[in-house]
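Consider the single chain below, provided in C-alpha cells and representing the form predicted on its own.
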Amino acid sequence: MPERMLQFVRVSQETPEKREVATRRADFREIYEEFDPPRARTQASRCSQCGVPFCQVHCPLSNNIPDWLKLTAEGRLEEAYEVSSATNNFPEICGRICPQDRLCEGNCVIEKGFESVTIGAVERYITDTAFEKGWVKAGTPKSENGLSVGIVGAGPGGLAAADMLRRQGYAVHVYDRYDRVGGLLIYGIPGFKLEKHIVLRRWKLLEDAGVVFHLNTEIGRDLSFEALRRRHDSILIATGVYKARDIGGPGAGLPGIVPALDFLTASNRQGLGENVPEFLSGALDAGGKNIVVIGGGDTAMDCVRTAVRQGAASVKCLYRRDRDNMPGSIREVKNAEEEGVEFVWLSAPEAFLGDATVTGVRAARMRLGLPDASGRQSVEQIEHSHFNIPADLVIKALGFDPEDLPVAFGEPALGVSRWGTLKVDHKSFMTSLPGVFAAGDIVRGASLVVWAIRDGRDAAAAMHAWMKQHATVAVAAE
C-alpha cells in the first residue's frame, strides 16, 4: 500500500543493514545490504515534503529528491527512477559513494532529534530496482546530427558529458589511457563502497547508445592533441587530477612510503583478476604489516579500510586535526572504526624512520588554534610532544594536484591557473583554445564524483550551444 508522507514523527530513521564486521573485513563486497521494498517505502515516507527542500539545494546536481521520495513511498518506482535519472546520469553510483552526511542528508530540515531521511539508500534502491526491472535503457538519439565530439577522460565527468551529447545526436568518441572505463570509479574507489559491475554495466549502456571508447590511448603519446582536434568538431578535456601531493621531512624517500592512488589501484586491479607485480611482490600489499595512513579525507578512509581487508596486522590513520575538522565523511570514519582502524587525531608526521625501508613514523602532537583564511582552525605543534609509530608501509593520502597538461598534450597554448588546473570561462567551459572545453577536477581541483557529473552535464550543454553557432554542419533541431 502507498505510504503517507511526513512519517518522521512516528517512524525512526533506518539505514539498510550492514553486514557483520567480521564478514565484511574479509572481502571487498559492499557493506550495506539492499533495502527490501516495504522498508524503502517506509523510509521514503519520512520526508517532510518541505516548501524549501534544502536536500535539493545542497545537492550539486539539484536532484528532485522530495519528488522521487514521494513516488517511492507511493510504490511508483518506475516514475521515481525517471525523476531521479532526469538530473543524474549515474544515480546508482551517487547513492553509494556520495557523502550524503555532508550534502543532502546533512541539510535535511527534519529536526536532528528525529534524524534525516535516508536519501542515499533510497536513491540506490530506486536505481537498482530499475536495472532489475529493465527500465534503464541506452540513451540513443532520435537522429544523428553529423557532428563529432572527442572527450579526453573516461571518468564520471567525461562519461556524463558523453551520455548527454550522444542523446543529442553527436558522434561521441571517448579517449582514456587506461584499459577500462570509469577512471577513479574503477581504479580508485574500493569495491566495498562501489562494486565494479555497477560501473561496467554503465559502460555497456553507453556503448549500446553508440559512444565509441578508445582505451589504452594517451593523448600526447599515442595520439597528438593537434590530431585529436582535427578529428572532431569540439573537444572536452575531463582527465581529472591524479598527481599525488608529497610530504617532506627526513626519511621521506624511504622505500615503503607510497602514494594512496598507487596502493588503491594495485588493490583494485588485483580484485579485477589481474596479476599486479607490485602487489605480488608485497610492495603494495598490506597483508601482515603495520600500516600508517597519513591524511583525513575520503581517500584516506579508502586506504585504511582496504588495508584491513588485505589482512594488515594494524592500521592507524594519522591526521593533524580532530574528528570534527576532518574533510572526510564521518560515516566512513565510523565504518573504519568498526572494522578496527585506530585514528590518531591531532598528530602530524615529522620524520620517517628506517634504513633500507621504512620502519616507523615520528610524529608530533598538535593543537587547534584560531581560524585561518579558509575559516578552518589552524594547527600548531605542541613542544616536546614527539612519539613514534611502528610502520612497515606508510600510505600518503594528502590529496591530488593536476598534471601539467600543456606539456603532456604538447599544446602550450592551453591556459592554466595558478593552481595548475585548466583555465576556462566558467560560463562557457571554453579553454583558451576555440572549440576546446574542460570540466571536472581538471578545472575545479580534486573534488567529489557528484561535482564531476554536474560539470560534465553543464559542459555538454555549453558545447552543444557553441557547436550550433560554429560547427560546419547544422545541428538537428531540438
Contents of the next structure:
Amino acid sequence: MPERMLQFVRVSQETPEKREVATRRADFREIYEEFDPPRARTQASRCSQCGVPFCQVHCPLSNNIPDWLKLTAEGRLEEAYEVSSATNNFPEICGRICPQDRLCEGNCVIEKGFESVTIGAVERYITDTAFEKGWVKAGTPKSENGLSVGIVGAGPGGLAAADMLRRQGYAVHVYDRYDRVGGLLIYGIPGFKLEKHIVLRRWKLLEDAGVVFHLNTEIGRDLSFEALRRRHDSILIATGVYKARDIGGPGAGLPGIVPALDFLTASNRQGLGENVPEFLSGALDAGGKNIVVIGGGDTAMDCVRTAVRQGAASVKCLYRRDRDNMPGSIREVKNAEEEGVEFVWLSAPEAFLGDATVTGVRAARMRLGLPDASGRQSVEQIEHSHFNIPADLVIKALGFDPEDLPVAFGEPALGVSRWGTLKVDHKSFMTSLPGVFAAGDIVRGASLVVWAIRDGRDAAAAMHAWMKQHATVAVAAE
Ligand code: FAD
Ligand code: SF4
Ligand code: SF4
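Switch from the form predicted on its own to the form predicted together with flavin-adenine dinucleotide and print that structure.
Shown next: the complete complex, the earlier chain at its head.
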C-alpha cells in the first residue's frame, strides 16, 4: 500500500540505526545502517509537500526533494531515482556526507514542534537501491561530438563535470596527481563517513562511459599546463585546496606534530590495503598514544574519530571557541563524543612541550568576546589560565589554503583572488584565460562536496556553451 503523505503528526522522526559504539570504534565501516524499505517509505511520508519547499531552496543542488520523497512514499523508487539523479551526479555520496543539519534538513519547515524529514538518509536509500537493482547506468553518449576537454583534478568537482560533458559526447580526459580517482572523497574523508567502495563504483561507471583517466599525472610537473591546453578544446581546473594552515609558537617544529591530511591520507591508504611506511613506522599511527587534535572543523572531527579507531590511549580535541561556535557539524561532534573523544572547548595551544619529540601541549583558556565585523564572536585569552595536556601525537587541523597555481602551472596570467583562489567570471565560470574554466574548492576555498558537484555541473554547462561557439571553429580551422 502506498503511504499517504503528511504523516509527521502520526510518525516521529527516525534516522537509520547507528551501529553500537563498541563495534564501530573497532573498524572503519560507515556508522549508519541502511534504512529498510518500509521505514524509508514511512519516513518519506512525513513530508508535508510544502508549497515553497525550503529544504530545496537550501540544497546547493536545488534537489527536487518533495517529489522524490513522495515517490519513495508511494514505492515508486525507480522514478524517485530518476528525479534525484537529474540534479545530482552522486546522490548516494551527498546523502551520506552532506551536513544536512545546516542545509536541507536544517531548513525543513515541516511544522513547528516536529522534527525534520530525514532527507539525506532517504536520498542515500534511493540511490543505493538503484545500484542494487541495476538502474544506475554509465552515462555513455549517443554519439561523439569530436571535441575534447581536459579536466585537472578527479575530486567531486572534476568528476561531476566529467560526467556531464561525457554525456554530451565530448572526449573527456581527467588528469590527477594521485593514483586513485575521488580526490578528498578517497584520501581525505574516512570510511566511517563514506566507505571507499562507494567512490570506486563511481570511478568504474565513469570509465565505462568512456572517460579517460590519466592518474599519477601532476599538471605543472609531469605535464605542462601549456601542453595540456594544446591537447584539448577547453580545460577545467578543479584541483581543490591542500596547503595546510600552520601553527607557530615554541616547539611547533617538534617531531610528532603532523598535518591532518597526512594523518588521514595514511589511514585511508592503509585501509585500501597499501603498506604506508609512515603508518608502519608509527609516525602517523595513533595506536596506543595520547592524541591531541587542534581545530574545530570537519577535518578535526575526522582526525579524532580516526585516532579512536586506530586504538589511541586517549583523544582530545582542542578548540578555541565553544560547541555553539564551531565550524564542524554538530552531528559529528555527537558521534565523536559517543566514541570517547574529549572536547576541550575554549582552549588554544600556546607551546608544544618535549625535547626529541612532542610530549605535550601547553594551552590557555579563552573566553568569547564581542562579535567582530563578520558577526562572529571574537576570542580572547584569559590571563594566567595555562594548563598542560600530555600528547604523543599532535594533529593540526586548522584549515587549508590554495597552492600558488599560477606558479605551479607556470602560467602567470592565471588570475587569482587575494586569498589565492582562482578568479572566475561568476556566470561563465571562465578564468582569466580563454577556454580555461575552474570549479570547486579552488574557486570557493575549502567548502563542501555538494558545492563542488554544483560548481562542476555549472562549469560543464558553461564549457559546453563556450565550445559550441568557439571550439568547433578551432577544430575546423586545424
Ligand atoms: P578535491 O576533492 O580536493 O579534489 C581535487 C583533486 O585535484 C585531487 O584529487 C588532487 O589530487 C587533484 N590535483 C590537485 N592538484 C593537481 C595537479 N597539479 N595536477 C593533477 N591533479 C591535481 N565535505 C562535505 O560535504 N562533507 C564532509 O563530511 C566533508 N568532510 C571532509 C573531511 C576532510 C578531512 C576534508 C579535508 C574535507 C572534507 N569535506 C567535506 C570537504 C570536501 O571534501 C571538499 O569540499 C571537496 O572534496 C572539494 O572537491 P574538489 O573537487 O574541489 O577538490
Ligand atoms: Fe540535502 Fe545534500 Fe541531498 Fe541537497 S544534496 S538534499 S543538501 S543531502
Ligand atoms: Fe517536505 Fe520538509 Fe521539504 Fe517541506 S521542507 S517539502 S516538509 S522535506
